[in-house]
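Only one chain is shown below, in C-alpha cells, and it's the form predicted alone.
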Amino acid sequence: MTTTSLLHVADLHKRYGPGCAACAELTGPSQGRSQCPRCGTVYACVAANFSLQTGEVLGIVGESGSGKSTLLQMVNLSIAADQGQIWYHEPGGSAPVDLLRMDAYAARRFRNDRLGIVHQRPELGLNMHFSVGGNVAEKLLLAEWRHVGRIRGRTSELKLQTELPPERIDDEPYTFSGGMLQRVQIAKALASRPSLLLLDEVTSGLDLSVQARVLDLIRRIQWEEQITMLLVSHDLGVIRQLARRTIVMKNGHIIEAGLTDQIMEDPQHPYTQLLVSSAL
C-alpha cells in the first residue's frame, strides 16, 4: 500500500456455506450466480482487493446481491472474513495494522473509534429509543470519551453541522422522517471524528428531493472534513454525484475498477454497460 492509502483491503472473501469442488466452475459472474447450484454455497465477496487514498470517496456499485454490502460490513468489522487482510494506515502513524488480526477487544476500540457508518434503514445504526443527543453520546461513550462537558460539545457541533433542528434534540428518532433520519445517522456516525465513514445505500427509499438535500449535505461534509468515504450504492447517479473512483460488483466479483468518469462514459465490461445504459 502507498503512503497516501488509509485502506488497502487484499483477496478479501467471504462465504456462506461448506464449499464444494464445483462451486468455482458453477458460480461467478460468468455463470451469472454467486450461489453453487450443487452444494448451496453463497459466495457474497471473492478475491476483492482495492486501495482507499487518504480524503478520498471510492464508490461500490451493484445490483442487489452483488456482494458490496457484504464487502462494506467486512471493512466495518461487524461480518468476518473467511481470508484476506484489510490494512489500515493511520494519518501521520507508524506501520498500518492488518484489522482483521486485531483481537475483539481491539476491533470493537477501533470501529468505535476510527469507523463511522451509516445504514440503508436507520433502526440498524441509531437506537430508536433513545434521543438525538443519546444516540450522539452513546457513540461517543463507546469511543471512550468520558467527560460529559465535551461530549455536549460535540453534540451540539453536529447538531449545527447536520442542520438537525436545534428544538428536537431530546427527540427520539421515531419521531423524525426518512431524511431527518439519515442526518441523525450521519451526526452519530461523525461523533468520533472517524478517519473513515462508510455510507450504505444511504439514499434508497428517499424522495428525489429528499435524497438530493442528504447528498448536499454528504458533498458539503467530505469538502469541510476531508473525510476518506467508502460509499456503497445501486444508483449510478448516487455514485457519479460523489466518487471519483468505482469499483463495479457482480455475484461476489469486482468485475471492473477505475475513476467514476471513465467507467461512466467507456465502459469495458458488459455488466457495467447494461448499468449505465440503464441509468442514462
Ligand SMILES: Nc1ncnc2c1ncn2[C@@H]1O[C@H](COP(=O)(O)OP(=O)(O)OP(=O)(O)O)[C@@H](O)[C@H]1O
Contents of the next structure:
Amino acid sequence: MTTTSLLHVADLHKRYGPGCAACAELTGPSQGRSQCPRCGTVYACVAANFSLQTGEVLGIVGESGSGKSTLLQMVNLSIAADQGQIWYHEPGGSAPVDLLRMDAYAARRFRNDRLGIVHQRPELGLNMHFSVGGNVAEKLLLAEWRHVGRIRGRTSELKLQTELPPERIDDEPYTFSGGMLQRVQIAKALASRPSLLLLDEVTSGLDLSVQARVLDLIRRIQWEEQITMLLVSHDLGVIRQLARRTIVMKNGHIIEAGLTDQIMEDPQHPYTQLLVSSAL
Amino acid sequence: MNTTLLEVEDVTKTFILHLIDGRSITPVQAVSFRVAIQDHLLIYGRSGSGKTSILKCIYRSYLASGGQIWFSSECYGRIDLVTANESSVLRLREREMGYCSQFLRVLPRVSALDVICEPLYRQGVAREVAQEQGRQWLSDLGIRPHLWQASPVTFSGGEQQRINLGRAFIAAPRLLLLDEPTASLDGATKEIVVRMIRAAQANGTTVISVSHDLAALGPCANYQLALA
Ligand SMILES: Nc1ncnc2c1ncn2[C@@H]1O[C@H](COP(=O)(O)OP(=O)(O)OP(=O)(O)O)[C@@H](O)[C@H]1O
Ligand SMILES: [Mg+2]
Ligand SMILES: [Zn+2]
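Next block: the form predicted together with this ligand, after the form predicted alone:
Whole complex next, starting from this chain.
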C-alpha cells in the first residue's frame, strides 16, 4: 500500500478508578454504561484502535461522555494513557515512534511543535489576557521559535489566514465573540505548522451562522494545507462536511468505523442507527 | 484477452433495522453480472427493486452482506470492493470510480464551479486548470454563467442534477455509476446527458446506469439488466 499512516493508535485505554473483577461484565456499550456500578470505576476509553493517514480528516462521533475527548486528549499527550501505543510516523521521517514511550522533554517538544489543538471552550486553549499576537507567540516560543522577526511574520500570516479583523488584533480575547475566539484558537493551533490538528467540538455552542463560518474556515485550511485532522463532534452534520472516515464511540468503546457516507447511509450498530436517525 | 472491468458475483444486501425490532429487508438478492471495459450497462426495474442499493454496494456507501465485487483496478489490480480496506476505496473513488447520486448532496456555501471542480482538486489538479475545465462543463451542461458562483443549494432540481452529473464526469473515472441520470431533466437536457455518456464511453469510461427511463437511456446502453 502506498498510503502512509501518520498515526496508528493501538489498544489505548484510560480508566478512572481502581477497577474490580466485575467491571468488564458490567460496563461497555452492551451494558449501556461506562461506570462500573460495583466499584465506581469509569472506563473512559477502552481498547481504542485506529489509523490516520497523512492529509486525512477522521471524524469521531458519539454521545456525551462516550470518551471522545479522552481519546483526543490522550493523543494530545495531555492525559496519560493507562495502556496502549500511539505510533507516530513523521512524513518522510524514519521509523515510527511510540509517543507514549517518549521522555517528558521529548513529549513536551512534540506536543508544542507537531500538534495543534482547538478546544470547545476557548479558555482552555487561550490565555484570555494575552493579545491575539501574544497567544500565537506563546505557542511559537514553546515550539522553540527564537527569532522575533519570524514570529512576527508567522503571526501576521495566521491573522490573514484565519480572517481575524486587523483592528482587533491587539485586543485581549475575553472581549471577543465566540466565533472570533475559535479563530484565535485555530491561529494558535496552526502556529508551528503542526502535522496533526486536533479539534474538540469546535463549533458547539455557537450560533448557526457563526458555526458555518468557522466550519468554512476549517475546511479551507484543510484544502490549502492538506493538514491531517482528528475531529471530535457529536454533530453528524459537522462530521459529514469535513471527514471522509468516521469512528463512532459509545461508553468508552469504538463500536463502528467506516467511510463517512457508509456510516451515514448504512450504519451497522444499533446505536449508530439511532444516532443517524435522530440527526435526520 | 480479458477486458472485464467489474464482476458482481452473487451480491446480497440485507439491512437489519435495529430500531424497528431488528426487522430485516433484503433489497438485493444474489445478483450477478459482468461489465466489460467501455460497456454501458443499464439496470432497470420498478421502484424499490434494489437498483440504487447495487450501485451503492459497488461504491461502498453500502456494505454488501454477501458476495464479491471484483474491480480491475489500475492501482491495485483485481480488488474485491466488498472487503477492500477504506483507504483503498477512498483512493479508488478519487482516481478510478465516480458516482452520481440521484439527488445532489453538496456542502452549503460552496459555489457551483467549486462543486464541479472538487474531484479535480482532490486529484491535485491546479485550481486554475480545474476551473477552466469546470467552466467548460458548466457551459456544456447549459448552466447559465450567472449561476456559476452561486451555491447549488438554491438551484432547481434539473440544475442540481446537471451539476451532479458534471461532477461525476469531470474526473473521467474508469467506472462511472449513474443513478437515475435523466430524472428531473427536460427532453433537451436528456439529449445532452446521453451525448455525455457516449462521449465518456468513447474516451474509455465504463458506465453502469440505473434508471426506469428506458426511452432515454436504452438506446445508448449496450446491455440491459432487469431486476425483479
Ligand atoms: N478526570 C476524570 N475523572 C473521572 N472521570 C472522568 C474524568 N474525565 C473524564 N471522565 C469520565 O470519562 C467518560 C468520558 O468522558 P469524555 O470527556 O471523554 O467524554 P466525551 O465523549 O468527550 O463527552 P462530551 O461529548 O460531553 O464532551 C465520562 O463518563 C466522564 O465523566
Ligand atoms: Mg468532550
Ligand atoms: Zn468494577
